[in-house]
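Listed next as structure tokens is one chain, alone, in the form predicted alone.
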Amino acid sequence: MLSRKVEKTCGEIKSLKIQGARKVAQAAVEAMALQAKESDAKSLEAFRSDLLVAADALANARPTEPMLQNSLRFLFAEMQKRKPKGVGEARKAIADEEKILLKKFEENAGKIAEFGAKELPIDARILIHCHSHTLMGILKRAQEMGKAPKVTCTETRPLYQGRISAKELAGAGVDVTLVVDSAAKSMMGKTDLVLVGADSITSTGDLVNKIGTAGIATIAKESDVRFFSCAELYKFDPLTIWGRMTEMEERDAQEIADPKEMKGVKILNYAFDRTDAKYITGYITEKGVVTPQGFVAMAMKEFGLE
């Protein structure tokens, strides 16, 4: 039986009340830990079954987020490694691994902020798309270092996550401008580099991110502007090694327009698109700034897939 926390977390992930890959993964890990704590299973087999049901529900709440999937796999695998002899030991293992994983998330975010901020030139003119907690960390750290970045945010239709970024950066004292998505080409001549987050990275180093990212990357390449994605190794999708295509989520048409007011009109609302590795200058990771190929090599090593 799913705990109320798991059910609530699944709903908040699906509705985008919880946004950002790390925030989603963190919420899922916390929900799993509570599921373990509240499980009334009497046997180890029943306890594992409880956890698997909860993990499946959480994973399906956002099937396009490898950081979510990888975090749940890690939690369960680490519990198994401890070879618990009973429910009590298994419950303690989950609680311990939750703390370890959440601490790792926090440390990785700090490392990426440092590496990313160092990569930015002083007074850099930066174009960003959508909202990424990892990306916000880099820009805020650059501001703290006195680099005074000048940031342009696309508003990021249809849910306007770019407005969240703009408000957050303004609150941190960053020089920020908000533009419509279709202004990306017009702004590129006034841009030194592009920074985006990441939802998923494939075994070929391609980036899956908010819809519109691929178009901006293409414009940046044509304009000789560097394009970086900020991503932890946990964003790597290991299933793409075996040929699985990353799912491109299609969200509710209502986010774009009311279908009742658009009779006879088909509405497609793709949440993500895929940017080929050839358009990506590098990934800013917790281990440094690397090429797409370098990211894949490090991720393969991290997950024991060499």
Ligand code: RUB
The other form holds:
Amino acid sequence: MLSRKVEKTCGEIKSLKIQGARKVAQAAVEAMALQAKESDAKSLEAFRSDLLVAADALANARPTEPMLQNSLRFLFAEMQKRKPKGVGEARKAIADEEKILLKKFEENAGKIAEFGAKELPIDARILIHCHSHTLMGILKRAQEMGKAPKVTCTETRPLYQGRISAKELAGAGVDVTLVVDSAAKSMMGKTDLVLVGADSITSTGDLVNKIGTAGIATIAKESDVRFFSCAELYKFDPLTIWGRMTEMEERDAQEIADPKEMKGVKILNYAFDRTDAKYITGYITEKGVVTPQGFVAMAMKEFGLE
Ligand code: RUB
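Beyond the form predicted alone, can we have the form predicted in complex with the ligand?
Whole complex next, starting from this chain.
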């Protein structure tokens, strides 16, 4: 049976109360650990099946999130590796691995903040899109280092996550300006580099991130502006090695406009788009700043897929 926590977490992920790939993965790992704790399964088989049902529900709450899927797969695989003899041992394995994984997420975010902040020139004019916790970490660290970044946030229709970024950065004392998404081209002449987060990286080094990212990357390339994405290796989508296309989440039309007021109009609400690797100067990872090809090579190694 699904624990209440899993159901609640699925709802909060779907509604974007919990947003951003890393927070989504973190919440899912916590929910899965609680499922393990609360499961009343009497046999290992029933326990595993409880976990798989929970993992399935959580992974499908946002299908375009490999970090979520990778983390749940990792938890399950690490439990299996320990060859538990009963439910008690299996439960303990999940609890231990949850702690290890969450600590790793935090350490990786810290390393990315450090590498990213070092990469930024002093007084750099930076254009960002959407709200990425990883990216916030870099900009706040740069501010602490006295680099005084000047940040422009797109508001990020339809749900305005750019406003979250703008308020958070203003709260950290960063010089910040909010623009509409369609101002990206007008702003590029006043931009030294573009910085975005990442939801998924494919086996060809392409980036899947909030809708609008691909357009901004194209404009940046045309204007000779460097384009970086910050992404831990856990954002790699291993299934793309075998040719699977990353599934693009399509969300409720209501987020764009009330269909009742738009009679005869189809409304299409893709949450993400795909930026070709050729537009990406580098990925800022927990192991340093690398090219898209470098990201894929390192992720393959990390996932034991070389
Ligand atoms: C958020 C988004 C972020 C990535 C990375 O989209 O596209 O850039 O998820 O975030 P949404 P993080 O608001 O739809 O979740 O760095 O926090 O993992």
